[in-house]
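The chain below stands alone, shown as structure tokens; this is the form predicted alone.
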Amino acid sequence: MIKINSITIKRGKKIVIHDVSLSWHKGENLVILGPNGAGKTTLALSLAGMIEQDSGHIIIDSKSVSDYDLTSLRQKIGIVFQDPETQFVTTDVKREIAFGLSNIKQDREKIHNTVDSIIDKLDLKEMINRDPSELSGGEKQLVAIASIYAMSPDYIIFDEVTSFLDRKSRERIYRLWDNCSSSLLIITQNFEEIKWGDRVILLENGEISFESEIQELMEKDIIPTQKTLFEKLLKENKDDIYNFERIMEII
């Protein structure tokens, strides 16, 4: 389990995350909704040990995130960014997927077998010798996800990874979410994507303003308020929400 205990994160004098507490259980998928500037990415980076909090604690499986070395931490938790190019370090897809495994000095045969399995699973055979930076947006995201999958972390954060993708590319990523054995944290502004969560959290101005089990919302057949924000999120994604008009009537 990952446990966030009253963390606060500042950038200069501005408080970006304010006294946030949250638990993320192994085997549980979370969805964090919120507008730009809400602090979603800052929270994700702190969970992944990439930035430090000014106060509070983050515990991953009974151990402080600050007590992990980088290698051990990456085997616990991975993160896929909105812009996958920020993650690329090699000039061909196959080496990109193998990079993390090489860094932790896995046996060469094991690396080879793992990479081949990931390539087969994600259907990347046709691009394995290509430069990741020359791929389409959807293909880049798949390669970035593959490099994280290869590490087999217990937890994976997806930070608005579908924002700039067309419907076909999003559907490929959705299929990966359906079949992923890791616990997922999906950060998004797309209301449609809450269906991949067990719990939804609304983050506004660096604070959690709403939290609910997805099943509870389904049973009540309602959309939670903050009404204004949810209306905005729904309207921005209405073409992808099959029952958009009905949901707007409910809220």
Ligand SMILES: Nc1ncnc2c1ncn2[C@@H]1O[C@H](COP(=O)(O)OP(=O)(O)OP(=O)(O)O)[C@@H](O)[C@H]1O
The other form holds:
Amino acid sequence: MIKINSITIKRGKKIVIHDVSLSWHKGENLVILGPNGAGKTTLALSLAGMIEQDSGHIIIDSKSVSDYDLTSLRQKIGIVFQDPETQFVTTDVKREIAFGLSNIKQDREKIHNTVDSIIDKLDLKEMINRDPSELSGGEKQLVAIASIYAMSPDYIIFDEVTSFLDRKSRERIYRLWDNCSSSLLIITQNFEEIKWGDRVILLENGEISFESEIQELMEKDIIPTQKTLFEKLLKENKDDIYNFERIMEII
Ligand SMILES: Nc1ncnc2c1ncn2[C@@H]1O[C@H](COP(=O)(O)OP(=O)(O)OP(=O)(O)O)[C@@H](O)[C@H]1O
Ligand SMILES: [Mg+2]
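Please move on to the form predicted together with the ligand, as the form predicted alone is already shown.
Now the complete complex, all chains and molecules, led by this one.
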């Protein structure tokens, strides 16, 4: 389980995350929604041990994030960013996917099998010998996801990974989410993706303004409240009405 205890994070002089507490159970998928600048990425980076909080604690499976060495932390928690280019380290796709596994010194045959299986799952065969830095934005995103997924960390954070993908590429990721043994934290502005969550969290101005089990959203009597919330979020994000209609169908 991951436990966030009253964390506050400043970037520059601004408080970006303000006294946030949250539990993320193993086996539970979370969805975080929120307008631009709400602090979603900042929260994700701190969970993955990439930036430090100014106060409060983050505990992953009974141990503070700061007490993990980088290798064991990456086996616990993986993160895929909005902009995947920043995390490529090799010059061909197959090596890129295998990179994390070779770092933790798995034997070659096991690495080979894992990499082949993820290439198959995400349907990446046509790009395995290419240089990741020369791929299109959407293709890069798929490779970044494959390389994190190959490590099969207990927890994976997807930070708006589908924003630049076409329907076909998005569906490859959705299939992965359908059959993923890791616990997922999906940060998204796309309401359609709420259905992969067990719990939905709304982050606004660095604070959790709303939190609910998806199951509860399905109970008819709370729909009007949800409608107001989602309408507000929608207005702030200037998102399209198509997504809004989809979420009303889902809840
Ligand atoms: N390195 C930084 N230095 C200064 N301010 C930062 C830094 N990174 C983020 N911020 C500020 O922190 C706030 C939250 O940013 P963050 O990227 O966490 O938001 P977000 O919810 O992920 O937004 P988006 O939906 O646009 O991705 C913003 O006001 C942003 O300008
Ligand atoms: Mg962000």
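Please read all numbers here as calculations on a predicted model, not as lab measurements. Residue numbers count along the first chain shown, from 1. Under this definition, the rigid core comprises the largest set of C-alpha atoms superposing within 1.5 Å between the forms.
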Is Leu122 among the residues whose Cα moves by 2 Å or more between the two forms after superposition of the rigid core? yes
Please check if Gln106 moves between the two forms, taking a CA shift of 2 Å or more relative to the superposed core as movement. yes
